[in-house]
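Presented below, as structure tokens, is a lone chain in the form predicted on its own.
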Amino acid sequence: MSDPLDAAEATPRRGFLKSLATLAIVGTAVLSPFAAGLAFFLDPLLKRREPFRGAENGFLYVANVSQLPASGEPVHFALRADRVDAWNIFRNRTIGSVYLRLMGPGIVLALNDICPHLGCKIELKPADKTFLCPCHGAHFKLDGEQITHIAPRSMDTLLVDVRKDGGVWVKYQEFEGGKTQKVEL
């Protein structure tokens, strides 16, 4: 036989729990696909990448070592890559461009063809060997040094990994113009 007085005692204690349960299953329910999305749109802020696709530690393949004339001549080459911000991937995009010179057997320097000064595309001068930037008239010699003293500092070398391969991979970077020294931007 039940007591009447437990019954009524079990009754709220069985709706707090149907409560509860309801709370929960509702909660999973509508939590989840919020928290999933939330994960999604967050996931390219929260890892840190390489900006371009093909990149190893940063440095891009440029060019062979055979490519390059044992007489030192400057050559221009474009770097592209697939250019990667946080949400978008831009395929074989153009990044950059650099001049390669072999400074002796297995050694290449590296220059940003992005003038110091403000920014403009420096050309070769192969008939005076030098370099020339077209906006201002800014020149360097064939190393990268200061003719003129237009820009505040010579042409931006690059880091260049010459592979057993023969393969030159430039670790390609822009800087500040306008300033004495080299900030990365």
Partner chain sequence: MINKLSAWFDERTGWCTAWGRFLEYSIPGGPRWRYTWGAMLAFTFFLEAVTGLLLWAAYSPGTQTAWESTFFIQHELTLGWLIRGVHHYAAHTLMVLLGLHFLQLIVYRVYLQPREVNFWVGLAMLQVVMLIFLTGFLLPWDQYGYHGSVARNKILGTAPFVGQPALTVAQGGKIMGNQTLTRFFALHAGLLPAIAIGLLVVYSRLVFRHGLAVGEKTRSEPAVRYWPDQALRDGLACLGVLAIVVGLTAWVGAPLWGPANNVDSFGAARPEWEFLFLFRFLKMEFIQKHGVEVGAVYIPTLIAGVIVLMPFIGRSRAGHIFNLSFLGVLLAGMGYLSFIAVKEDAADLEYQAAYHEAEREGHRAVELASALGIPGGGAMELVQHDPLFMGPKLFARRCANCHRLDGKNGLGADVWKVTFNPDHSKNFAVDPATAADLGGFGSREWMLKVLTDYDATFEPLKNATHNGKNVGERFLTGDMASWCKDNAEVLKQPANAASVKALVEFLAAQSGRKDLQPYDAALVAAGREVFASATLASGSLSSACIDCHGMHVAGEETALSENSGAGAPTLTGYGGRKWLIDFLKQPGHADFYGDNNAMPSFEQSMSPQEIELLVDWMLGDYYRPEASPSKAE
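Just so it is clear, the model here is predicted, and its values are computed rather than measured. In this text, the rigid core denotes the largest set of C-alpha atoms whose superposition between the two forms falls within 1.5 Å. Positions refer to the first chain, counted from 1. First, how it differs from the form predicted together with its partner chain.
- Annotation for Leu159: C-alpha shift under 2 angstroms between these two forms, rigid core superposed.
- Relative to the superposed rigid core, Arg83 undergoes a CA displacement of at least 2 Å between these two forms.
Structure of the form predicted together with its partner chain, please, following the form predicted on its own?
Only one chain is given; partner chains and other molecules are left out.
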């Protein structure tokens, strides 16, 4: 009998090639969705999407220096821009908030209020002249330096540009939580 299957069996080399081809074909069929799927799934790593729009060279207007007390007491300000969230854009939304402190004439310190520990929002405790995070109790001085070591680093300072008209512009950035180094997200 000359059944093709038997023939294949008969010549080991042809049989081997056939198995190999079969494996390749089945493998391609089965694995290709996974390959494409992996790229699809890892999109957040492959494409960087800006979390907001409307900054001038990365800087956002926050306040006027005249709003900051000469005593150096920090004041909390919300930053507004167009928040981009996947398919949505929200016009003129609060995208983050900062504490501003007047350190000297025309010198402003900007601290991101996101806790460098695990990301809760830090609160100002005026009576104690400190900052406190309500989550695990990370405690900071008014210049952002840590008092306890619950958070791995001090509060994150942001770049500030004080313009001629007294406008305080801040480069808003967020950083990875729980790390000793300040790594931008």
